[in-house]
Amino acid sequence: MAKSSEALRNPAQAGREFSAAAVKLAVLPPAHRLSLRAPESSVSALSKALGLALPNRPKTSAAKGSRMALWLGPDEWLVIDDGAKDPLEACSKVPALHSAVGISHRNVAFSVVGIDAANAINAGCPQDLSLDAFPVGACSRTILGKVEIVLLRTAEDQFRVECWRSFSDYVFTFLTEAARDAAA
């Protein structure tokens, strides 16, 4: 009988950080992550499996337990989860129109902490980082560089980016030098 192995994937830039005077990065954890869309008539039905009030309003999201919610659009939301509890089982038992897809291994987070954390991502991103214009608790799909990411105010003076597994290094890379010159 043949034997099966399962291969095992390293998550894109494992183990990477960075620090400069006032900002940190760091590589996230893996997480659960999900691309949902779904009409208006099918948010609480959703909410409910999820766990959680799923965001109705442009940069808003949502957050109990380990799992947040992220506004992307009318429709849309980006869900992720940092614990062991993948939210496509949770949304594969609602009968009400949507469209969950598994996104888990395509996206990579950092965390940019620090009293210049907002400086270091404003090197790259136009979005108005200012705490009356992006309170904790807001996000966007905006832009850093030349990449299209994800961003989550977390507290004060931190932020969850997210973006694509193929232009991490990218990310890195340029949040590494901001962080040099927001030092300097």
Given for the second form:
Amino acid sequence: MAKSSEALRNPAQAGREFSAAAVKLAVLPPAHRLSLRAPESSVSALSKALGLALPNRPKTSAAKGSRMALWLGPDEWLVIDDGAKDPLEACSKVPALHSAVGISHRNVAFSVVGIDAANAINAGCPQDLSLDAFPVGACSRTILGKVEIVLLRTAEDQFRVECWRSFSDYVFTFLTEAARDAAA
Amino acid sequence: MLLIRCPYCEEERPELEFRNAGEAHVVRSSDMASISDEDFEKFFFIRNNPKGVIFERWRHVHGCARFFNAARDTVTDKFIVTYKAGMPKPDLDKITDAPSAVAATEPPAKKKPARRAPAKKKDA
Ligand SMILES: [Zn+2]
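With the form predicted alone in hand, show me what the form predicted together with its partner chain looks like.
Below is the entire complex, every chain and molecule, led by the chain shown above.
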């Protein structure tokens, strides 16, 4: 009799990739994720604990080391850390009023890289992704096709697309088609 | 596609990110138990449906997720102004670039738009 049975776990969409002429898609490695809600009075204490200044302007993000904080709303951030330290632990030591919910496994992230990356995303995302309107570091919760995503521009020709894991197959397939179209 | 200015994101964003949330400035009574059935009906069910400017709640549901208020022309679908939730009704006469003020073929109605009022007892 087996002593224990261990489920074989594969992250959603693990190993999928796609490469068109000017766009490359890849699944990003698993990361710690945190849905953070806090009033203005708690922001400085949380910033100190997280080791980065939580951005307070719409559509902006902050990054330090492996940790990123994305402004989603006036009192709402998505904190992502693909390093070893869970940002949830940092927040747990903050007495100031806040709500920190671990959502590491709720999301799957893709990278969209290449000179046509913005065009590929624009196939399903109605936002203005020109560098003037959506510069490097800009981030936003928005729409891709029929699902909600969080979009972050990590470089001029590079985006991180976060979506809920049950939509990840749809999002990757959508981006595959879009990347093919953008190359055509 | 319509572009709607979100007062929290401080920029115009595509309409697909938004959801309408019904008439704005409907005030809930602070003493709900004591109001009459007729008044409750008015508060709960009866809504304006004007041809022209309407004050509505909108939610930037696929963006910052915040509720805010907007004045919109139901004929042209033009958004005259959007403002944060909790702010008082803006004076539309003071908004000079109001599209409805420019495009309107009729003078703006000063009287309240017709609303379906429950029949009064004395009429019965
Ligand atoms: Zn917004």
